[in-house]
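First, one chain by itself in structure tokens, the form predicted alone.
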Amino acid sequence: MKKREAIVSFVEYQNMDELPCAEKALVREALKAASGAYAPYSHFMVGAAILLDDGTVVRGANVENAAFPSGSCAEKTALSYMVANYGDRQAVAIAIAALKDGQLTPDPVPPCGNCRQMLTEEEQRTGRPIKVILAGDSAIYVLESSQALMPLSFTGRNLR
């Protein structure tokens, strides 16, 4: 038998004021997403923005629907955007905050298991990660890859 551990490791800015610019940028891209969501259920708005190699900024934001099963995440929205619409581009970054009640959350919101997934088979696709800005009013944490999310994820290799 053999214990094995994985571990996730990560930065914490306390504030936007610490962010690096362009992290920051791209945080301001993901609240004017999350401003767009259509969340009339949970009101519960989240967006996510991709920035790609070429400094191209991609958005999404969820989308509530009745029939809960039949929503979609700001993630996954923003992937399948970017990939139909810039197939030969890679990701480089997201960030994805949430407002509820018009606020940012006070605690970073991380992408569910189904958007984690989806950013991981994005990194195998390309073969490069993509930074992960989760952001809070209280903390914004910075993650170097969507492989931290999920350090026991599904992949391609799984298949064969």
Given for the second form:
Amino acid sequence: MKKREAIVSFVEYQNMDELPCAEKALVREALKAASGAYAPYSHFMVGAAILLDDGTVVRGANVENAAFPSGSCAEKTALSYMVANYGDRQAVAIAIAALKDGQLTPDPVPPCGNCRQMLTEEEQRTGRPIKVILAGDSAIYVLESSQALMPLSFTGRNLR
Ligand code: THU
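Starting from the form predicted alone above, please write out the structure of the form predicted in complex with tetrahydrodeoxyuridine.
Shown next: the complete complex, the earlier chain at its head.
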């Protein structure tokens, strides 16, 4: 018998001023994306901005539906668009931010389980870690890889 641990380490910044320039720019893109959300049911507007290895930024927002499960998260929207349109490129980083009543949420918004699964798949597909920047008004978390969000995740390897 062996006890094993999966430890998540990440950097916490107190505010946007502390954040390195490249990360700050991507958070601004995520906020821009959030303003395009279609969220008439939750009024929770989430934006995701993915930075590609050639400098392109792909944005996505949550798109809700009266049939609730038909809606899509911001991260899923952005990742799907990225893979469909820039499949030969690699994602380097993703910033996620949400607006509630038009204001950036105080706490960083962590991606849901489905979106973590999608991020993990994208890392597996390209073999490159994706930096995850979760931005809130009172804290910003930066993780070096989305794998950290999903220890013991199910991947294509499990199907072989
Ligand atoms: N949402 C996202 O866009 N991303 C997440 O990771 C968490 C939740 C959206 C889905 C729904 O439109 C709204 O936030 C409330 O759950």
